[in-house]
Each structure stands twice: as structure tokens, then as C-alpha cells.
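The chain below stands alone, shown as C-alpha cells; this is the form predicted alone.
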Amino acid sequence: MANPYQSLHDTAFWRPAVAEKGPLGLSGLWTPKFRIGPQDKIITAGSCFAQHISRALRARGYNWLNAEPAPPFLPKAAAQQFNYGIFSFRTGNIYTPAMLLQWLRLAFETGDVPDEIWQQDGRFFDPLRPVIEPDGFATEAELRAARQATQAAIAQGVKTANLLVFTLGLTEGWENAQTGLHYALCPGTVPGAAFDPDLHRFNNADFASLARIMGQALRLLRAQNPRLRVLLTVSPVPLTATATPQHVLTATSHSKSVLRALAGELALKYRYVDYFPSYEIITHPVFRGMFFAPNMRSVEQAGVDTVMGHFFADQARVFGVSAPSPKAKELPGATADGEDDLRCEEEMLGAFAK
């Protein structure tokens, strides 16, 4: 062999891969790791744009667990409104993976996660998920009880499912200088809470400690379900605000920048982690925007639908068809498609713009 080029196939080089193919001829961007069956049993949790997924593999006859189910006589709008049916469990929107460690811990209870409520005219907040309830809870034993069952469906859904999909959105988020407090939003933009300089702080996390604090996560999972499979994406969704001195535009490039580099090397470092490139089929150059709606942020449905279709055809190249399961069928609290309703809190920091 005269080098190494001579033997790879075109997907290694540009012209024939990608310039001669156009952003909707690309193909085999993703060589899955492992089979993702229609009889898995796969948990979502993460950034706005895992919902997309979680539906997707839904209407394709895909077991998507829904660990934490409405209350049967809740209406299918309502457990919407109150974040049932969202993701797997009711957490709202998973940002960063801070806030998944310290989900899997109280579910786990390893490890010291500190305690804390907010309150407001007479009405409770949970900080780790201060909008499932729009009005906040009745009383703090109801908040805390709605909380344990959220904390014990993550510890059966864990253990009980095949696959965790799971979506990075962030690299900013909030915390309590005093005790570490991990929370999902920055108090004082959401009822419960106001902004106190002295005790609220913001955290930029580098890829040193996301990389460790992901290590952690992943071996808690595998702890508990030496069985999990975990497949991480990264959200291609703009950030809505900064906290930091950057620029929007240039402060959501280093926060995706950082996250894909990690799950990346996530996936190179353990055996049962494995990345789907759903950020780059949104946000490339090559596909030239083409998926995202007017505001350059929502993701149009033609883009999700080109992203699952990535998916599935590159499942299929590598481990054959898939036939759908004869169990599959409507879960409860599932919503239908479409961009207007899905649950991304991060978009509540739009209306503070001046």
C-alpha cells in the first residue's frame, strides 16, 4: 500500500462525500455502535430537542418508556400543561449535566444533594423544576411527595430500560453559592424565587469538569443497570440568553462547541456510549440553515424529519430492518407534533429582553 488514503472509503473525503452529494443526498454520517430495536425499551431526558426524538421513535413503533404517566383523569392537555408525557420522567428540561447528576443522586440517594423550596404568595416551587406546575404546589408535603415519585420513576426507569437517550443543551446554569444547589433555572426568571446576587451564582462549566461530572453520571447509570446503553446528541436549538459577557451568537457557539467535543470523546472513552450527530444535520454550513424556522432558533419539522431519518437509515445500514413491535401503541401524556408545543423553559429568559 503506497498510504493509508488509498484504502478508505469516500465518506473519508470531502468532494465525493459531501460536496458532490448536496446537503440532502448526504448519507452514513452515523456508524451506530449498537442495535436500537423497536423492542428496547428507551428512556429520554435532556434539552428541548430530545422531545423531538422521544416522538419520533414513537410513531416509528419504537418502545419509548414513559416512566412517570399521568393520572388517568388528567386530559391529554392538561398533563401537557403539568409536564407529564414530556420526557420519560417528570423533570422538565435536563440542561446540563450537573442537573443529571444531581437527578440521578436523589434517585440513587448517593451522594449529599442539598435541600431546598421556594415559596411565593402562598404557593411552592421546586427549584429543579420550578414550571411543571404553573401555579406551584398547594403546600410543601405536595411538592415533596410530587418530587419522591419523580425521583422513584427515574430509579425504575433506569433500571428497567435498555437504552438513555440523552440530549446536552447547555453549558450555563445557576447554582446556590452556599450549599451547591444545582438548579433548572435562574431564580428570579421564573415565580418562587428572587434573584439575590449574594447567594445565586452563575457557572460556565468547562469541558474539565463536564467531562468529570458526565464520568460520574454514566457510572451511577451503569451501577444500577449494568445493561444501559446511553446515546447522546447535543441540542442544535441557539441559547435564548447569556449570562456571560459574549455575545449571544458567539456564547452559543462555545456552549455547543464544548458539548459536542464531549460527547464525542464520551463516546470514544466507554464502550456503551455512542453520539448521533442530530447537531451537525441542523447546524452545519452545508445544510446552509435550511431547517430552522424564521427566528434562526426553533428547528422546522423538515429537520427533524431529515435528523430521524439519518437515524433510522443508518441503523438499518449497519444491523438490517427493523420490524416495528406488535406492543407498541399511544402512551399517555404523548403530545403531538409540531414545534409550538414543545416544553423548553430556557425560552421564558426571552421576555427579560429589553
Contents of the next structure:
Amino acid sequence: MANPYQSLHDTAFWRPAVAEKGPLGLSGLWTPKFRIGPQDKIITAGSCFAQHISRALRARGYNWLNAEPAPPFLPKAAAQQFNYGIFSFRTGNIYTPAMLLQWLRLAFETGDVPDEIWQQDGRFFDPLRPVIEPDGFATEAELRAARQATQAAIAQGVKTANLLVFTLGLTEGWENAQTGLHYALCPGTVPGAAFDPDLHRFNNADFASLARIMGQALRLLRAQNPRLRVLLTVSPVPLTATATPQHVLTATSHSKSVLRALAGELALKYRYVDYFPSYEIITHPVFRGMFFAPNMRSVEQAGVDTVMGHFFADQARVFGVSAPSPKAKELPGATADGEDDLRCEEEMLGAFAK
Amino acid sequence: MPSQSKPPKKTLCIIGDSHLGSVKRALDAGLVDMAGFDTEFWGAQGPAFRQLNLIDGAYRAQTPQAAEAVLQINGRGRAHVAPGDFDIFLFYGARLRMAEFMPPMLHHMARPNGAISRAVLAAATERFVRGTRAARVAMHFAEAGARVYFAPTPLFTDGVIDFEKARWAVRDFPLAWAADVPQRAPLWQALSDIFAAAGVGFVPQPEDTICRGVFTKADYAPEGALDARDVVHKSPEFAALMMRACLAALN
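If the one shown is the form predicted alone, what is the structure of the form predicted in complex with the partner chain?
In what comes next, the whole complex appears, and the chain from above leads the way.
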């Protein structure tokens, strides 16, 4: 052997793998660690982009678990309005690893999670998911019962599933400076609480802390279900706004780069964790931004289709083609469909732009 | 001194499906004091009830078969009813089936992951109610200025139920069987709220007629129900209870 590169596959070389293929001719971007088939029970959580993955899996007849289905008779539009059927649990978007760990601790009653309820104009809001009910809850008891239901759904879903697809969204987050409670969104940008600069603290998590938090979350998940595998993705959707002094574009690069590195490191470290490169398929310069809407933030359906095309093609390349499961198409509870229907609470921040 | 004249009787139209039969028998047997009301029945049984519809502002039969059924039940030659025809309208039974609503809702809400907010419950209940044509007609009558009440089709009868036949409605929702007054209360309230918002008074099934979560007590089975496996219809005694609840509501 003259040098170690001589025996490598074409995909190891830029010219044959990328330059000569062009953006729509790329293949083999992902070599999955494990087979994901229609028989697998899949739960999804995370940032906005995770909703695309759950929809695509459902559309292909994969067994996406709706662990917190909408009640009978609730119309589809209302189910979406109340955030049913969007993720496997009614958590709303989970943008940060800290929020994921916090929800898991609540669900499995491990570790202390500070108690906090927001109240405004006689309505009650859950700081862990302040827009889960458009007008808040009628009473604190109602809020707590609903949160218990979500905790039970998470516990049931994690224990039942074979696969968690988690989309990492942000490194930036807000927390209670006194109690350490992590908020889903910045107080004051959503109904329920006024922003208090002495109480509400910004945190842009660094790589080391994120790795520690995700490690804790993964260990907690596996302690509850040793068979559970985790597929990580990174949301390609740029930040709506940054609370750092940086320009939002460079803040986005920083945040996404840290999350991308984190996902890669976790996939290297844990045999039951894999990384699927939806982030690269949307954002890489090879694709010339073709999948972004004119605002250069929202991802067009063509991008989602391309991402999921790679997902299924690479699964088939490595493990063979999976036949859809007819049974999996009959999922309980209402689900929300429609391209305009993605639930991205972070969009709220857009309303506060100067 | 001249004698005081009696106040004029209020005209009451009881609109419904085959459940009108038990009401008629209750009234004929004198189980309910209907003094003060000039009562008339209007409706159709079975499939003919589905052929009644709101046309040109009045509730009318859409087929000759339904028209014939209406005339037979009414007995006074009234082919259609409009909001201004009576002082009070009572929709009775009329396909708003509690056996379709209560078991799945109570089962869902009894699950660890099933707690729902009042807002969600209201949205789900509204879909259920507005999915029933007679409920929409009742709401239209109220909107047109009529005084309207609605008493839904009661829960299936305990002791008569054929679980294979009623599987979709009852057997698949075992958690509902453990429901009691506190669990059913928010559902009755949600139904009442939906109707109230449309100007219609809702008359729930009396709680003391309910057993085992989602069943009507076997005492209220009509004669021959067991042989006929009739889980739906109820006795005149039950109808009398319902009518007394209705009269209490409209008084």
C-alpha cells in the first residue's frame, strides 16, 4: 500500500463524491449504525425541524408513536392549535439539551426540577411550554394535570420506543437565575410572564456543558429503556434572534457548529447514538441554499423531501428496503398536517425584532 | 267577583326519534304532570329520522317515507316545524348519543396521559355536538328566537348490553367503566356550555340513573329489552324522569 487513501471508497474524496455529483446527485451521505424499519416504534422530540421527520416517517407507514394523542372528537385544526400530534409528547419544541434533560427528569422523577407557574390576566401558563394552550390554562390545577399527562406520555413513550429521534435546535436559552429552571422560551416574548432582568438569565451553553447535559439525558433514557437507540439531527433552521452581542448570522454559525460537533461526538462515543446529516443537506454550500425560502431561514418542502430521501435511501443501501407496515398507518389521535402548520414557538421572537 | 281565568297553556313541541315512544307512554300513563302545556310530538323513527332536515328555515321531511312517519307520529297533520310554531321546543334523543360520547372521552381522560384542559374539552365536545344534525337544527331554532331545550340519547342499558355489538362504543373503553359523578361532571358541563352558547338549554341524563361509569341502570330497560337486546331505548319510567328534569329546566 503506497498510502492509506488509495484503498478508500469514492465517498472519501471530494471530487468524485461531491464535485462530480452535484448537489442533487449526492449519495451515501449517511451510513446508519442501525436499521430503522417500519416495525420500530419511533418517538420524536426537539426543535421545529423534528416535525418534518415525524411527518415523513408517518407518511411512509413507519410506526411513529403518538404517546399523548388528542382526545376523541377533537378536530384536526384544533388538535394542532393545542399542539397534539406534533411531537410524540405534548412538550412543544424542545430547543436545547437542558430542556430535554429537564423534561426527562420530570417524567422519571429523578433530580429536582424547580417549580414555577406563570400567571397573567387570570390565565395560567407553563414556563416549560408557555404556548402549548393558545390562551393558557384556566386554573393552576388544570395546568398541573396537563403537565402530569405529558410526563406520563414521555415515560410511556421512552419505555415503549425503540428509537428516539431528537433534533438539536439551539445553544442559547433562558433560565431562572434563582432556581435554575430552564425556560422553553425567553420570558416576556410569550404570554405569561414579564421579563425580569434580575430573575431571567441568558445562557449560551458551551460545548462542554452541552456534552455533559446530553450525556446525562442519554444515560437517563437508557436507564429507563436499555433497548432505546437515539438518532440525533441538528436543525438547519437559523436562529430567529440571538441574545448574544454577536450578529445573528455569526451567532447562528456558532450555535449550529457547537450542536453539530456535539451530535458527532455523541455518535462517536455511544454505540446506540447515531447522527443523521439533515443539517448538512440543507445548509452545506454544495446545496447553495436552494432549500431555503426567500427569508433564508424557513426550509422549503423540497429540502425536507431531499433530506428524507437521503434518510430512506441510505437505510435501504445499508440494510435493504423495508416494506411499510400497514398497521403503523393507524395511529391513535389526531395529527396535524400541512406545510404551513409547523409549530415553531421561536418564531415569537420575530415579533420582537426592531 | 269574576273568577280568575287560567293562564293560557304553553305550546310544547317534543322533537325526536324513536325515543319519543317512551315519552309518549310516560305521558299517556300520567307519569308526568304536563298540565300547563299543550304538548305535540314531531319527528320520525329509525332511518326516517335521518331524512329530516332544515329546509327554508323549517325542519322538514326530505322523503315521502319520512313525511309519512312524521305525520304518523305528530297525529295533527303538521308536516314541518318552524321556530315560531311553538312556545317551547324540546329535542329528545334525536341522535345525540351519549353512548358515543361518554365512553371514549371518559376512557381517554382516565389514562395517565389523558388529562385535557377545559379549552380542549370544549373544542372536542363542540365537534361532537355539531356533528349531530338535530343539534344543529336546535341551535338554528334558538338563533331564530325560539325557546329550545335538548335532552340527549341516554347511555346504553346495563344488563342488556351485548358487548360484541356494542364493542366500538363500550367494550373498547374499559377505563370509562370506573367513572363516577366527578368524572362525568366536566363532560355534562361541556355539553351544557356548548348548547348554552347557542341559546339552547341542555338537559343531562340524571346522574342517579347511571351506573358502572357509562351505563343506564338496568331498572330503566323497557319491556322486552333483554330478548330484543335493545340497549338503546328506555322505559316510560326513565322518560318520566327525563321529562321531569326537562320541565324543571324550562320552569
